[in-house]
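Here's a solo chain for you in structure tokens, the form predicted on its own.
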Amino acid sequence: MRAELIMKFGGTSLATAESMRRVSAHIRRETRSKLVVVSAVGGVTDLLLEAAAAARAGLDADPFVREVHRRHDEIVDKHGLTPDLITELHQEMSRLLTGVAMLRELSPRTRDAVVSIGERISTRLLSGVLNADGCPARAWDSWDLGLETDENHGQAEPLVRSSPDIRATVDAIDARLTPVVSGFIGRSTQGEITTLGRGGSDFSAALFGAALEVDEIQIWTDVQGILRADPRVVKDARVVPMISFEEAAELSFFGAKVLHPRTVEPAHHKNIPVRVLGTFHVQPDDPTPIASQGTVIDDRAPNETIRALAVRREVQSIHLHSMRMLEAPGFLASVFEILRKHRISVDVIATSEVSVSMTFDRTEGNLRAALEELSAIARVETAPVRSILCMVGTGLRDDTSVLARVFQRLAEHQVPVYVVTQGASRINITLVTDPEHTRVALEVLHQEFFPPS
């Protein structure tokens, strides 16, 4: 077959018999030839993840565990699917537990062959449902079309050499079949399951999109589109009607959750655009096209000043001040050596002629045993939890009125700014604040540049 689009389904789209039935409406109604990429069924990777960690803790992992089986056999019996083709994944999910439980013991490995269960039953209770609601499909393992990763459990990297292999895969395949491919997960060159990271399944559509050159990859999730603000903060927040692929890329990594940080670069590479839709915004039977629906993620989109606005919360802020700085060469690169290994990447940085101040996720890396070691060619200051507001459009290059603006308004409502970049690019503005300001400034840039109408 010869691939022409690309659907990806989140958990949320696929968290019950009725969104499964949805999904397929979506699925059944696009004509063009297509590859589906899905996620787990919505909750079971959480699911799967506390059962683990509840084995590996010698606590009871069963009350988890029933928790998967339901939400899956409940799509099973609801569609009147044949429970043998959920079975064995759920066997092999109760033997990784078990073993795990023995010994005590969940190595990175061992975690991804547990989540992995989660997108592997995913695809076959939807080619079950496509298949009983008479479209013809069929399930595959990512890598049994020739998605290969390095070793790095957790965060795999996809091996170049895939793209090939993936091609003549798919290539084969009966044209006649819809293929339904487990997203998040690959296989190793030593023939491990490997995961891509949290989100994943939207790099993975991505990844397949690239190696088959398809027209548009779809990312269907739980909104409309890539919206102005967020929706929950922003109540009146409206869809993005086009967005080019560094302005995407920049708002899915301040914090715009709709879209996996990584999605953009495989299609942004072969230049295909990305669509993102709402499974439960769009009607299956709605005859609009789909072609004007959504946010479109395309280079080929008009300069706007400010196309959204995004934040990242509860992030950590740092100062270093050293006299040693002052036309000193080398000094950054010590900090960002020590950075580096404890694993810990920088989110904004601003620099001075003596001190430097960084924000980064507070999740990352060994943060303690870093601080010890900045502190050697540092005075190193810790600050109190902030939040990360991020202004991003292509006309941020030429409009010079814009930081005015923002200065004026974060002013009338007394928000402090702590550090403000604007990154080389010049197409994004970062504005460092406290958590509890957050909303406002929000709020208050969302009214500034995006009035109602």
Second form
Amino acid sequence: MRAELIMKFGGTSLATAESMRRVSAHIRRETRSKLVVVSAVGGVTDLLLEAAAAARAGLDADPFVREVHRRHDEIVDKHGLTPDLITELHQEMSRLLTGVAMLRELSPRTRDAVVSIGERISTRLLSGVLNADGCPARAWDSWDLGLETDENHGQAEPLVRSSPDIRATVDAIDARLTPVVSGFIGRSTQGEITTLGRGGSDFSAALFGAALEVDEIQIWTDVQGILRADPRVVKDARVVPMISFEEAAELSFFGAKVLHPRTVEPAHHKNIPVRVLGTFHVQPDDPTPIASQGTVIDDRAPNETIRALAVRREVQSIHLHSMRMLEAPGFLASVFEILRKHRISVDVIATSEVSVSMTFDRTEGNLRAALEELSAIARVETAPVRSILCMVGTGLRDDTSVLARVFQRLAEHQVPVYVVTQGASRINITLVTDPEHTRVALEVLHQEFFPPS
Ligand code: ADP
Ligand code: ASP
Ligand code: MG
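Please show me the structure of the same protein in the form predicted in complex with aspartic acid (ASP), now that we have looked at it in the form predicted on its own.
Let us now look at the entire complex, which starts with that chain.
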């Protein structure tokens, strides 16, 4: 087959028998040839991780396992599917968890094997539902379609050579079948199961889309598209009709959970538009074309001063002070070398003649060791946990009034700002603030730049 389209469905779109019915309707309505990519059934990834952690700690994993069974069985029962479809995978899960409990050991490799059960089951369930609905479908584990990764368990990197393999395998699939493929998981050259990081099935969808050079990658989720701000904070945030690749990459990197941060990369590389759509907002029987719904990520997006806002929470902020910066041109090089060694990547950085302020993810790398080494070359001041507020828009390049408006509104609400940067691409402004003020800052900036119409 030649796939024209990727349709990726997230966990919340697959959480119940009822939502599976809806997903099946969206797939059957689409007349173009498509490859479907899925996440685990909603909540299952978390349950599997909790089960593994409990087994590792010598605690009872059964409540989590029972809940995994319950969610899957409900779909099997209500759609009249054969339980054999998933029995073996449930057994594999139990065997793995027994091993973890016996050894009291949970390596990243075993954790990936446990968590992969979620996606491996959801592909079988959805293809079962499609077949029952009269749409011939078959489930594939991503590696059987050629997706290979490195061995970095938990955050694996797909190998470039996967692309031609994916293309060759998909080419050979009967065009009358709809392939349903597991997102999020891959297999290493050593033959071990790997995962691409939480939320990674968006990234899988983009990888398959780029390898197959499809015309569009669709990400179906529980909101109607990319919104002007996180809807969990700003209740009345409206949908963004169009956004450029670069803006979408910045937004997802700085915390807009709707897309995994690496989704944009493969799509941008091949210039394939990505459309974000609401599984429960688009009506499968509505004649309105899909092409006019949701958000499309495409470089034809017209300029807007601010396209959207995002927040990244729980960031570590540090300040380095050193008189050595005055005469030592290699100072920053040494700082970055230390961070590289401890696998810490910097999100935001601002420098003056004698000090550097930067932020990074608190969960990344070996922070304590890095700080210790940095103390040898500078006075290190670690700040309490902070949040980063990010404003993205291609029009920022030309609008010089934005910062004045931002500070005016933030000052009115006594929101402290510790660091401000405008990136080299000049399409984003980042502000480092504290967790107590994040919500109000987001609300007032949303109000300022996206007033109710
Ligand atoms: P899925 O299960 O479909 O992958 P996710 O939960 O990973 O869905 O992502 C969708 C969620 O992202 C939304 O429910 C919303 O709460 C959150 N989100 C955060 N920022 C944004 C934003 N700017 N636009 C849309 N959704 C956002
Ligand atoms: N199921 C995985 C997760 O919950 C991947 C995904 O949803 O994209 O992280
Ligand atoms: Mg997601």
